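The chain below stands alone and is given as structure tokens, in the form predicted on its own.
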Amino acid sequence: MTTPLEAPLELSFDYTRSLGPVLGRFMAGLAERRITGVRGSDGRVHVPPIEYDPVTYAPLSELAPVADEGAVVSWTWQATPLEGQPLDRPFAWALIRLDGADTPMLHAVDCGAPEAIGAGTRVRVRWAQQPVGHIKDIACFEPTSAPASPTPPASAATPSPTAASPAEPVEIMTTPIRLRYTHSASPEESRYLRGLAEGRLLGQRCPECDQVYIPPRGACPVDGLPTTDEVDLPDRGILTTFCVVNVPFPGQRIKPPYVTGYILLDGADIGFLHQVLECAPEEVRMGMWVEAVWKPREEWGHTLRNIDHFRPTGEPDAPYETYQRHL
């Protein structure tokens, strides 16, 4: 049996959100190494602040200062830190109730060993060297019994162009999001990917309804039966639906405007998404016959990116009735 393929994958983007008046003032306070909570209708002080009262659901606005020290409520040990976490050495994740707060906040505690932390352990904030009005201005917490980490006073810190004062709430916060994982392809997908490395487009046919799927599926979604029959498909087909991309975004390899659409290969029953180039966007139409433009053979791998794009063949458009059930 052929070993299924696997490959590392990464999904990443910059998550940007508007903060509003409550969180905006909270972040502005962090820029000055101050922590504020918000007082609810029952008198409790919530840290980090919340925007709506958990009792009355009314908007909250009364900020309340709290200390940058507190006590651990509960904790767990992170023996092997992951990329992007607050510390690059073993540390504890802890729920910490700051003095003056009634609710705990989650953060990292740099305590060296699990024996050095427990419920009730006193900890204090270790501030970032140059706070800018971001949640990462709290670098981590450390036990109060440890020597205090050298932190320049706020007045001595190098001013940041993004830092904000309490009179100027932070409006926008951007946080990079990244997910890395290893994808293990199914046997059907592995054969499909190996076929691409040979310049072939392989689909799978359902023995019951005779539908051909590309990329292949292990089972037909209509009948639930294994798609056991392998089908070699041509690298030409019909453009069924499409959109014109006009908005630029990070990582874009083609300058807008350009067309992305679903290609229904001749003999297939499901389309796949790809780019349609070598024609003006206003000339692209549903039913247009297109063909694959492959990259040079030495650039091929186990990926659909072996096809650089599709282009019009110049043939008469396919009648709508021939592809309407595939939209």
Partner chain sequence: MTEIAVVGFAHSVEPKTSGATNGVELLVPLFQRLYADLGITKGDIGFWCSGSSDYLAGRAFSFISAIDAIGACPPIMESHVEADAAWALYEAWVKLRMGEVDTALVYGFGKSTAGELRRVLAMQLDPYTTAPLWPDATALAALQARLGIEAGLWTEKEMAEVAARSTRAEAAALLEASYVADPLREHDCAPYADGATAVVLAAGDRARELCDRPAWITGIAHRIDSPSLGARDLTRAPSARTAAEAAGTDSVEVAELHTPYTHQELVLRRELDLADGVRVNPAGGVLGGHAMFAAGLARIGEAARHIMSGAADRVLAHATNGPLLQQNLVCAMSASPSRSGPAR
Contents of the next structure:
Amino acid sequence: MTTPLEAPLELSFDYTRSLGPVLGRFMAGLAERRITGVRGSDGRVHVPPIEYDPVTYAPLSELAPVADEGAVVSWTWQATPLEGQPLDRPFAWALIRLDGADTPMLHAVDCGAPEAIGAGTRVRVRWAQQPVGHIKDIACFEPTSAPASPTPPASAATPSPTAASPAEPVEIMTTPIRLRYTHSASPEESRYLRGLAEGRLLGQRCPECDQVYIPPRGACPVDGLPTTDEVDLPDRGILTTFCVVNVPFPGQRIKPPYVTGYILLDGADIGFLHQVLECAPEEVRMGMWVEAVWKPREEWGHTLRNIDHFRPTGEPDAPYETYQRHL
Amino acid sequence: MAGLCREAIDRALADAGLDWPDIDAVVLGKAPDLFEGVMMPELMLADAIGATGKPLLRVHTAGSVGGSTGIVAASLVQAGVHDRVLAVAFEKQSESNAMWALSIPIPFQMPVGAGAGGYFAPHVRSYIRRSRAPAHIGAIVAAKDRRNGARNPYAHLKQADITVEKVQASRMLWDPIRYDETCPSSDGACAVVISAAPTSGPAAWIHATAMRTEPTTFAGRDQVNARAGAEAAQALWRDAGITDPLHQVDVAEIYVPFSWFEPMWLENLGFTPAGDGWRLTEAGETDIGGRLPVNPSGGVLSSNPIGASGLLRFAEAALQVRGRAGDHQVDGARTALGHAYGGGSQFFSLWLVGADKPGGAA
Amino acid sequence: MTEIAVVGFAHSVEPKTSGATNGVELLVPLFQRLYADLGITKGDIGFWCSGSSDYLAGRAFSFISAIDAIGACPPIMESHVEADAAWALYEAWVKLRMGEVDTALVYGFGKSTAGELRRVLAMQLDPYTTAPLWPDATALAALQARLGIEAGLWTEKEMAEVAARSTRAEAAALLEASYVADPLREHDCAPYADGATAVVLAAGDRARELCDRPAWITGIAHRIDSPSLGARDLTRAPSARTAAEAAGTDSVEVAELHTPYTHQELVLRRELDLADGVRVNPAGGVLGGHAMFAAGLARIGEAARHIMSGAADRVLAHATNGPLLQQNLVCAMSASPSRSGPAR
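In place of the form predicted on its own, output the structure of the form predicted together with the partner chain.
Now the complete complex, all chains and molecules, led by this one.
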């Protein structure tokens, strides 16, 4: 009974990033299998390009083409690749200084074993099959036995006579982000959730102010102490205030319009949000008595969703004075 | 993100007649990192916001963060730690979708709400019940703020020809809140330079600041007229020597993401007694030219880059007393309020700025 | 100038708690302990400030629910930084200097084990060119460590000796272990841990009332370096050096450094110009468990404890934030408030 409940939580979104002129042209170059750096205020060529100078903070704009091969400056071994990384077999991470660049860039090197890489190892870009103007157009790097060609840098695919890229700058790049967490409920909340799974509504009283909280809290927000004494609450109460939802949104369970509002259970000192159905939205009133309509028992879990909705009981409305301190 | 912030910063520095070496420290504020999908973006923005090699502080106090950013920057100067501090706040909502970021299903919790509107609409209903305000007050606010926005070159929405009737004809989203009574989803940044000594041009002197916080929910919490907001305002008026805010304050930039929050905050801030805020709005006294123009910039209803919105309120208040608000300038504005709130109406930050130095002729 | 001191410190760090992600459970016991230690109540605190990260909990506005632990009714003066809570202490220090309040409680918390932190931290990197490759935090640290080895600045043996000092193991034995991320071995990397830290600051006579030997902050400063991994010399941390210079760190006896990797202690020893006699992380620092966003503040608390207990008269604490020591804070404390260096 005392183990807190846990459940997976996933954040997953494809972020749409607008690019400024510098990164936009860098990405456009990648689509043509060319790598461009940018010249900083101290003359250093930064690859990948940076938008603002680290010394003067000035916006940078002088693009400089660099080679698609260079030397490893530092490296480490990723024995077990993680989700989203450039390779799904063991590989090396390396800081690589491309020929023509003054700063190293971070990327993966597909070299089979840690013995195959070291400081100074020459590597070259392995391009993605179909570059699209994204950093992932550089699939990874691979060792090369080609002799170092310090300057001028040359690209195999497209000769690039000037710094400026002829291609249209990339305006938007999408970066998918997927992160997984284990969400844990507090011990107080876990007791409440386990109660719900049995069809009970368990509140807890703050030992200091005697107010009954549902759900119970790891700390009474007024006194900063965990709520303690358990209180079984009935599944009926007052609708204190509400709104009529008319807006459709992803994941919506009920076709609008419908009513969501704060239900103050009889004996509780705080309301919670739930739905009020079985009543036309225009008939719903502040102070209306409502009762829970539970889902079939076989559908119950550790959630307040076990209550499908609340519906009016038909009793006379509670006087405003009786619930106004809960608004 | 970098370019967005920098555009605002470059203008602020030019306005102050300053350059990078003049800036001692940078304070950056924005709302949740999930909006842009970058963990602590100030780290990767350090070069762009001119913070490299300097102290950089990142503030995050929910929707009030823009205001808090201004206050933290001001305290660095007031405490004598620095002479000149750059405050920057931004939000780039187009990188993701705030509705998504705010409604990720958290295990064990029942998703009932429908975005921020679904959260705040029941409290608006409570306000209407409590104050007996007529139903068209919200539409009056929305039409006024959108018209004001049309005077502000930086506003996201500009609707010069909007009317109360048009607002009332717009779709009801979260009854009692209509579509035209809600804020847009904006990209934007705001930058403010806070200095211990005058720079070029007129200054907005900071007369007082206040911040207060209370929990999102607790038994018996007043969700309409939050105590934290009222106490913040009382502290602000006390520290600034204001005894009659409605008479002594010339213009207010108040965080109004849903139209009805104008009368609610007028009461919470002590401009009117509880229950009477809507009368000021209805009488047109919050228009430019009224007794207390509210949100001449168009406010949050015209632009809502969330993290920046609070600092925008503070900055717009400063523009007014500096006489630099252009087409939305309130004539003779000498004393102005900047207000921000966040979370479930639980985080408040305020500042009062004046054309005159505190203690001088007011 | 207002005299400000650390007068109370409580900290918890565990490899993995079963507790909730919201921080309340971690914080309530710490607050209660501090109230009891100092003989105060929550009403005595004039300003509250916290540090945490939404990406640790995996949800927006994750710091809001932690406010329940305070019992913020009546309303409080409060602020929050999205950073290690050492920066929250800095904000509180500024508030105390203004003289608006005379007591502040600073806290940091995080359930680091709720997510896959090695991946999550990639989200701190450039979102266009670097984060999309999902370089994990340990690999990045390994690249930094090798740069120093290649440059002859430190060796794997010296790194092992840092670990040996905190784990009381033999360095030679540690070196027999295999690599986690070449050249880093398990002993070189602090394991992520769940934890919370709370520190009470007080000004002037209030500090003397609350504590027999307050740890007076004689200087506190922080700086940030460029985010460009390529533009930075990763074997250096200039921001730590300039922060230390601004804080004034002369003649410290003990240094509590926030170094999640052994080689980072070696970087900092150099940047902070620590003399050979200075005891560094005598209790092992964060190598035993790294409670993200609470750990930097804990260094300040631990350093202050050396003074409060009478074990030292002059100490230094360091906190870091961001990848590979990008952002650094240095706080110098003394048994006497008069020892005040420049405080920028």
